[in-house]
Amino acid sequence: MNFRCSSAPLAELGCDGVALGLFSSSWQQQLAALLPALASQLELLLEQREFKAKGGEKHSFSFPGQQPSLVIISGLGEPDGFDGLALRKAAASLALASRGSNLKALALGLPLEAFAPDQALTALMQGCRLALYKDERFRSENKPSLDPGEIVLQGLASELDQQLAQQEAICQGVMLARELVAAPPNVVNSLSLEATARSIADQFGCELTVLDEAACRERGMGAYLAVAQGASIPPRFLHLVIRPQGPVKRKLALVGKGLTFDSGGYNLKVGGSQIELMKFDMGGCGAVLGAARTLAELKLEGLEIHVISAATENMVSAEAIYPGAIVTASNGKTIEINNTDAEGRLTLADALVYACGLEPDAIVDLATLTGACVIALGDEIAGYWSPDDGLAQQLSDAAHRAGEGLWRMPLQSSYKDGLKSGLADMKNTGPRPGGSITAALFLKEFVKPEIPWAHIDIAGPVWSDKGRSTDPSGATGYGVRTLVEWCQAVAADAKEGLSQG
């Protein structure tokens, strides 16, 4: 699928398909100024079906032998309120209503007054990408792709086109995360999951190192091998490092929780507990290698980026771990584990302890670690906890530029005291109630205190059942946006403040 810009009338854009969006309080004057040949038709039809151009209510209408021959309009309802979210999801909307048409351009019309150039070219692009994404890699044929084979973004200078592959860069990189969440078990694990990261690092002239069991032993990583240990597939941990060209001004570092299935070892997934779906545990990781296929592409001016994940599964076996059994991490902190289901924060703990070991000037990692964040801000909204309020604006900052919801949520630090152990340094889970907390503060006794740190626990929104207004059911590839956005922002600022020194 191709894009362009054009700042060209849509009767002159001499596409076969017209996509528009218009407001509730003025959809007879936008047709007049967008389509004036059919505008007066269009309108008719349109009062037939009493159309108010209310969000979301949509209609397509058919030309045979005129040019467009199809013309499909949704309503934004009121101007207020019409942001960078509501752009995206009208303009994966209308990719959507396109699907099955077989086109050979699309021409897209939406109201970009409001809206810098690029904000404006991000969030149609990507809502038309994203939108009509299709994973086809389990079937046993593969239907014809009928979407456009064009899609023509009106309203943005021509100019804009020398970034599109730089929003291409990142559709790919939502598009990977999504493919690795979502296929099965049996065929992404701690192996595959490596030669991915392989393929980036070969593909873009990255470093990768791999940890095997014996140099993950070597570093003391007993809470990750704990959880690894009831695996049949080997454990590996990646590690793979994006260098700048020039200079480096920034160091961060990005950690996924990469379990490839989580049945829960001995403490076991019952029924309800959605364990057909435990292959998107891998979640974080998913994200992380995403966000590392798009920044490895992008090559930021002035920041390196080192991406680790400790990828394992946690199965049941003669070899698996005992719930009650006392580990060590890495760091030298002692673990009772009472409960196996929480095994996650077992590997990410070892995996931030290496993490501080580089020294980066922050560090973020992204997890599908509890369910009661789910509990406490449903599927589309991930909760983000840190001690560091810069780190947590500009993560905020980002995740509201890529259009995915984030939420601060608190480091309450007396809910500490539900992981006291009597034997070990502490328990690996706490009580039911504030379970997110507890796991994130579980996981802040891994970072040393003088990094900057968040924990982002993306448990929700890693995957849609029905499907939203800007990604199709299944895999979201949630946070690879948010990633890339906060990269770009903290090699942005390393820049001017280079220049102003």
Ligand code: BES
Given for the second form:
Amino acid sequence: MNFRCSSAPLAELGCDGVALGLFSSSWQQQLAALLPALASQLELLLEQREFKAKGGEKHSFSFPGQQPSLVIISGLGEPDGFDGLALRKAAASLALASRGSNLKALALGLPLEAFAPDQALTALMQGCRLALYKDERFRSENKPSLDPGEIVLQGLASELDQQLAQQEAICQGVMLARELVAAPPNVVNSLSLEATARSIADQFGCELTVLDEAACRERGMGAYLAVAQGASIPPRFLHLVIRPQGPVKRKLALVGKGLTFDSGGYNLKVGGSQIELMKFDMGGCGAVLGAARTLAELKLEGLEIHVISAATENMVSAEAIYPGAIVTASNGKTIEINNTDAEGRLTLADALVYACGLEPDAIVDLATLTGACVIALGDEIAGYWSPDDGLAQQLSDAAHRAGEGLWRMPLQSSYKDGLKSGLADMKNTGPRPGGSITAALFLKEFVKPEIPWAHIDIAGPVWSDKGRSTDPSGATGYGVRTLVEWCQAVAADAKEGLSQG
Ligand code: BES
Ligand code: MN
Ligand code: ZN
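Please give the corresponding structure for the form predicted together with the named molecule, as opposed to the form predicted on its own shown earlier.
Following is the full complex, with the preceding chain placed first.
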């Protein structure tokens, strides 16, 4: 599917499909201005259907043999609340309504007056592209796509076409993350993730370092390897570096939990724990690799980006770690594994120590870490924790611009008592109440206090059972857009010579 911008009137674009959005106040006048030739006919048809142009109302009309042959009209409600997210949703829902019509070209006409051109372009293109994403990899039959061949973004100057490549790079990152997360655990594993990282490195000229089990043992990664020892597929510790063309002004580390399957280990997941969905437990890795795919193409000036994931699977076998085992992480801290199902934090512990060793200006980790976070915030909002208010604000702003739900949670230090062990420096699992907070406090033990760090628990938004107005059901690719927005903001700050956080 192709995208193009045009400021020519809708009726002059020569598209066989037209999709437009109308505000509830005076929708008849807007219709007359947008499609003068068809307006009176459409007005009658819409009135028959008692159209009020309320948000969510949508109607399609076909005019066989005419140009356009399909007109889709949606209500947008009052102009007041029509923000960037509403624009994205409107574009997504109109694009979806055109699906199956096999249009050569769909002209998309939405009111853009209240938006900056690049904000409008982002909402329209991402809205359409990511809503129309469809995963057909695992079907035996290849059905032809009946999506529009081209979407014309009406109301945007054609000079903006040069920004479409950047938007395409962002969409490709989100779609890569979705593909990685949705792929079943017998397809995506530590070795295939290595291959994915390698292909990003090859395609965009980045540097990839891969530590195998022996190399991880040499570095003393006893927490990560304790999880990996039950797996028959060997662990892979992935480290991808995206370097800028010119001098480095900021160094960032993105760390993703990379559990390609989480059975729970000997603390086996039981009924109701969605064990069959635990392929998505590498959603953090998927998000950072997706972001890497985008950022490697964008090559932001002044930014060196380190993408890290300790990939493995959490399995049951004679070699699997005992509940109650005590292991030592690569910073020398000892951990009593009182629950093998709290494995993500064990892998992240060594990944965070490694990231700190790179002395970055900031570290952000993403992880499908706790069911508790899903209970707290549901599946549209990720929770995040950071001791650094500056970094926390940057992430909140980035997520807002990206249209991804993100809510700051407390690092309540008194809850650390829940991780006290009678024998080791700490246990890996605290009590059930506040479970996502103790998980974050556990991770904090492996981060150097002088390095700004944030942890994002994406256990809820990594997956959508029902789908949303802007996305199909299944893997969402959550996190990619926020990470890219954040990196872009840090790069812009660095360029202006502002100090970090
Ligand atoms: N991968 C899970 C977290 C998870 C659970 C994500 C449900 C999405 C949906 C994680 O490894 C896990 O099992 N966490 C346990 C921690 C507990 C043992 C302290 C949990 O949340 O139940
Ligand atoms: Mn688990
Ligand atoms: Zn897990």
